[in-house]
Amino acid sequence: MQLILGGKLEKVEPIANHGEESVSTSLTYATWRKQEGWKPLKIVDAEGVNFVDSSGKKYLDLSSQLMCSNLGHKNMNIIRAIKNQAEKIAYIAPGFNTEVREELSSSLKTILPSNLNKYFFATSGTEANEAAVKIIRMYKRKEGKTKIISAYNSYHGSTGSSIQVTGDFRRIEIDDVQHSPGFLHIPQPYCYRCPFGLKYPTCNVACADYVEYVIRNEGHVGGIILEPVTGTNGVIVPPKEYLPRVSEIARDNDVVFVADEVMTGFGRTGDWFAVNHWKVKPDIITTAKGISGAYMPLSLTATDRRISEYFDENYFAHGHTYEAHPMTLAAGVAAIEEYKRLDIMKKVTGMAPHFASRLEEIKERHNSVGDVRHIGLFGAVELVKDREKKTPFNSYEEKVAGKPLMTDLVAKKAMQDGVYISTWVTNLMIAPPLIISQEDLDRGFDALDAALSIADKEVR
């Protein structure tokens, strides 16, 4: 077996037949799903858009894993950052300072909206997102406005808050041993399917005045959490009225705007943050995955001038062992760098184009693809078996029942063919490193074109 650091990827000898069971499959539970027959893949290297399995198969990473590997694998920068910071400290208390919570403040101050002057630093988009409904709650208690508005078919978090504010079928799921009062669920701006069966531009964007009906029948509502672009349920990216309009919404109506940037932000949309886009400054950004670009678990909840001056004088009752982790601030640190140096922005917003296009010939090439939807280098492919209808291959009920789904069937098929896909129910999800090449770019939509003839032999 060859492992390599800062060297090209060479084949390595198997260690393991993979796909079967192992010790580790055998006493680990596997996320999201039933766990007989988990037989994973042993991953043992990667580097770049690219990663390796015990047998020696190399594989194109087309979603960047969980869509959080945003500068590629093996940036000897970020490692060498975390070793030095290992070697200097590697852990302290939340409570103390240190140099590198000094240096990660002060470059997240340069990127971030302006008006977002006050950190929380946490390690999952989960525990951003768990403090941000925390802050509004702790913010509001006084005025008895602690209710929280999310979007269904959203994707906030697995722990006790971000799992209510969770609209898509895994907060479903828990609801009888988990659910909270005082979370409410709106339509998202789905134009493909949408829930008012209008069309944009015809529609003027009745799901965002539907957000003001809400808050102002509802009564006593806090915040509101919102994906500026939808992630895991299909990057679903909003008619260019939508944002603003919402944000104005909360302003007039006293609520708390959270932006949940945990996949969208740093640089997956062609932007530091993807609010930059519509030009809104929410009250709190949530972001994690892409700020460590996944070398370290770290996230950040970021709040504005009036929220932070409240708990100048009240009490601010949240914290972790973890917070602030010196060795996370400093991957943090490292990626925000080399965001810069490799001109990612730019990189990304050049490559957008041809990213559309050959997602939209995808479209155009499949009669099993509904819809594709995309913004910079982060897209999703939409599979149903009855165009005209938009019928789906399969339920959120099929996905929890461990039924065989289209998507894992297509992926499966592109995983043959050495590129990687990550899946969620109907879509597949397109998010490659942001430091890809066009050539690799299109080697995984080639690999994705001749999968999908698999869902194309089933539509109706």
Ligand SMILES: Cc1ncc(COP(=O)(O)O)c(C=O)c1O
Second form
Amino acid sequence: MQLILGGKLEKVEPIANHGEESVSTSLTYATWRKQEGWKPLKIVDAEGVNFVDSSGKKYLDLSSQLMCSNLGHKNMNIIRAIKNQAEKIAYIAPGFNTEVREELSSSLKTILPSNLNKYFFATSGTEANEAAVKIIRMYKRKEGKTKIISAYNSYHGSTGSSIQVTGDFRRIEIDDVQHSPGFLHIPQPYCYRCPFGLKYPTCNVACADYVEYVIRNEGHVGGIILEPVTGTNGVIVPPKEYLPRVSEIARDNDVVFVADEVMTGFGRTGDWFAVNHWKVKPDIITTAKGISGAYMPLSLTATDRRISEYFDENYFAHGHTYEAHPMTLAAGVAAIEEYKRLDIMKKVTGMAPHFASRLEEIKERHNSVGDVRHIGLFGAVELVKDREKKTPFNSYEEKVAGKPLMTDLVAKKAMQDGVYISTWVTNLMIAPPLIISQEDLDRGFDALDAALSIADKEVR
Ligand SMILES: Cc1ncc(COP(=O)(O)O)c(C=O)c1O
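Please show me the structure of the same protein in the form predicted in complex with the ligand, now that we have looked at it in the form predicted on its own.
The next block holds the full complex; its first chain is the one shown before.
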């Protein structure tokens, strides 16, 4: 792939793509891209906030891989718990009870919003959201309220219903082959590019009121699913009124409110769950990623009392072979213990002001940065080629077509300097492991700062 930079042709590959062809590239699928040209770096070791490639080069991870390795690598307490569980009972059918299932359920009860009293464990954020949509539809079927609202520019998973509630181009790309009725999308509280052309706070958060308009005018709406802080689509932190108002609208209209905390849960924003910042109590929380610190594939769909009581009397038509898999649950128990032992919530809130000021500085220093957004240790840098017009360097169509993206070029330069930054179309995701030291964080920001000069040169 080539990009014209300052009149010169430059080769650009996605960040993880500076390795070699191997049996993996010929026999396994690379995801969210065309297969041609996939040459992933081979990773041979990882410890703490760093990982190492097969040439021995070490990288500082400024994105927690896919915003999931919250506790870093080689956490021996989690590894020991998984080993112990493997030696005891690696697998048992989910119809049986286990000690580890009791332990994780009791542990979650201490950290989840108090109204959530029944849990379904699976192995990915996608499955957690599939379960949430199915639960809403089963719960609401007698009222005929089966429509689900979600936001444009959101991501909720890659299959069936989870891709249908997804609002971004990952849904649009397969809408022709996978479209099914009953999924509605709404604009987001994306103040930098307000879909209503308004400005906060004079907008009076019209995007929240619009939710009620859709519920009333569509009819048959049973649920709404939102990321409390939009993740891959650029860490969109809502105005403080947004989630409380949407949650009130949902309650007033008897619509189930789901917070997708797959990315935002487990300390990423400085609290166990992002909804806590706005004192919102959703009817369902879905989460994954940080729940096990990514040591095992574990996800959770937690529902409130009204829903759980409904299923006391009605058939719960859902399940998987690997649901409540003991080894995944053991990783969950140990990870929650580690979040507590390491006082991660306090650590994140303590470091958040420095994190925020480094991001704001980045925005000041680089004219290719249109906006930065952040909460806790969760941040995004949105690149633009024209600050005044807010013109992005690239479109999602270019991403799908495999065209070179400016974010990849910036991330490639950071990677050369030994810092890994995950990208998504026009955004750089800054979400380090929550155990990171300020010194390492600063080293990461210094590399980002240097790498952004590449984009600055291309600004109009
Ligand atoms: C908010 C959100 N929901 C759901 C998912 C899907 O999770 P998974 O990739 O584990 O299926 C993701 C993944 O990035 C996510 O960020």
